[in-house]
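One chain follows as structure tokens, the form predicted on its own.
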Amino acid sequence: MAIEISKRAKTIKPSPTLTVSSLAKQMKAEGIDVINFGAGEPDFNTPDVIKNEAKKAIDNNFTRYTNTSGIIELREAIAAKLKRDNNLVCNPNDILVSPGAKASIMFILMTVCNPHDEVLIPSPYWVSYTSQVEMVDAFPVFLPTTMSTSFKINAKQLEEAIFSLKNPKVLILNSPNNPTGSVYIREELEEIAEVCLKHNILIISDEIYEKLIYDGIKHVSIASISDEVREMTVLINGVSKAYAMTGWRLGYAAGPSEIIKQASRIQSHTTSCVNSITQKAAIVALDEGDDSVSVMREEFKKRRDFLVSKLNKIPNVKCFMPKGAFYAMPDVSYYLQNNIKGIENSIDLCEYLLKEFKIAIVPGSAFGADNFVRFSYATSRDNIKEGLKRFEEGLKKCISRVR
């Protein structure tokens, strides 16, 4: 007799960012030349005083269980982390360390949502908002954005989508967003923050690329911008891609003391604690790790001057200048409604590119933006230069005639 699967699994779809980069991965391990834009990863190793810090921890037989939240030393560093770059005070009991961000985010949902609550998002979104939010019961509300609005959402569009609902509750934030790089100044999260406060909205402020921002703008937390909004606001942020740490699974949550500590429970039952190792490195990885990160972002804003540039330059093609975080996201709506291989969509274009082009980027129907396609930047300069090459070249054979 075949066990009913749940209806909550058979909802969730699975992550096509990590989908497209599996199957990249795969055709590369069959001698197939393809070139990945679709990772979510830094390109760069993991700096070697961190790995060095890992090393240590197993030699010293640091394996075993530690403090579901995180071992205390590391939390303290968490604290002067977000005391030194965020100008955030907080107490090392009021940080859930996490196995990812990912993680983080979702135990806090778990922990505040009751079934039928509403969680505003704006969109594009990062691919796993929206199933998370369906996971706790809860709905899940787009506040749509566009390229003349930088793919940021308003004070006023924000309170008219409050209105507009029954039992609004959180309102997940991401800055510098994933997929557009869209980065929110001071001003703007000021705006937000004050309806957010008087609609009673819990704030959840996805960090996670805080320190890949360019062109002289500085980060801007949402949480430090009054002590009443820090009440009302969940920091999420981990090690992963400042620090080139995704494989070693490492995040965290930082806000109102009771949250915190229900989040930290649902844990204790779920994934229990960080890998122990991993604790001891990002010690390390907070305290001395900046100078690898200016590196890196050097880097990366190089690759997104170059791709953001070329994009543009490709007939009826339109790519929003990135401010941050390693993506690219570029309109192509053209190449949808006007092409003779029967494309109809981000996901066709995409597998069509993949197939006869060996080229692997995400369909903007992933970040519920059908008319883009996704870039990651995180690989190198060689490999965006032939890309784009291939990606011209398969727009132009897939257009039809002129009209």
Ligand SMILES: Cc1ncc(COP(=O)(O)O)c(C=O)c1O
The other form holds:
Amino acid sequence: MAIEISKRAKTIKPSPTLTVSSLAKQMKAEGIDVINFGAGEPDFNTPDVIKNEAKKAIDNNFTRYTNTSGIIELREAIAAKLKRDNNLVCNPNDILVSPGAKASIMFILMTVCNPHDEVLIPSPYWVSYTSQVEMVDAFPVFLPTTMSTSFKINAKQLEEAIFSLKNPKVLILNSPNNPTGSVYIREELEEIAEVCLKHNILIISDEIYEKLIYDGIKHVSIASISDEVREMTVLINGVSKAYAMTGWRLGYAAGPSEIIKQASRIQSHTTSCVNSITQKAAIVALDEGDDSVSVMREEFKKRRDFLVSKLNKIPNVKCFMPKGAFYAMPDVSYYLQNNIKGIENSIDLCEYLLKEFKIAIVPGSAFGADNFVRFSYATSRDNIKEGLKRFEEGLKKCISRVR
Ligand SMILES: Cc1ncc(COP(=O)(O)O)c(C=O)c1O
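Requested next: the structure of the form predicted together with the ligand (the form predicted on its own having been shown above).
Once more the chain from above appears, this time first in line as the rest of the complex follows.
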């Protein structure tokens, strides 16, 4: 090919979570009995009340471009949700509705980052943050966390990192977290917010798993700590995970007026607006969808309890009990550091398990955590049971390959 691919495009790696998922889907389509633990989406159907609203929108010919930032009824519904769930008073004009929270984060990064700015990201992290930061020519700076601190950063660690940097600009906080399932409590958020205020760091608070939280823990949005913190925070959320609407593509950013206004300009020249039908459906999701969320949450909790307790019974596997989202991330370092032929890292292990035991799990290296693998429990309990059997067998067999 005569056209050279840009340097920017060349630096972007494919999303490993989507790669595993599509490989598993392909194997399934070929008739291979694969158990897929790779999914980053609920396995439930979108609730009927939401689907019916979309059908109505089509029948009413609500099928044209809308204004860039989203129809006003939807932005009002989001503002009402922010007040109800997060105790945040937000002007609908300070909300930008985008085609997915992924797009929301990208547009905010494009709005605030200059080349060589540094973006702080607690690690393990959601795969797309790194690529998105790189796409705006900024630098991701990772703040490592471990199971012993429940995979959470603290204020001291954050401040030390900020002191060591030249152009620290943004902190991306994700609670509940993908992939670890850790959830920050109010006191922890207060300390982190104080450091960000002191050093003029914008917080991008990704709260997409807000509704999927267990054990009676209450989700706290860092933006709700104080008016000052709210002015330094862009809250990101959406309908994908809570209402089983991943394919509908709708997320939003709520934050300081100037940032939202500029991000909206970027959206106007890229994706224009979210599809009109999804916007109508999302109003119903936000206003009436919470009963369906409770049902899904209950089921996720049962699967989590089963999966994590079984994982912790497998020899030399340790798994943190996730407090939110629908992922479990066991430490499998024993199997990576034991001189097993062909298995030196989490990618090797996942490839081996997929090829020989027909289970798809995501290598921890995708999240900056090579000693781990990620299971999504957005799959049936029967699948989890059978998949765990294969996982345990796979690990047992690989130990017999010690060199
Ligand atoms: C942490 C996190 N943020 C954002 C997203 C993107 O969600 P959306 O479907 O709204 O783009 C995901 C999806 O996997 C996620 O895990």
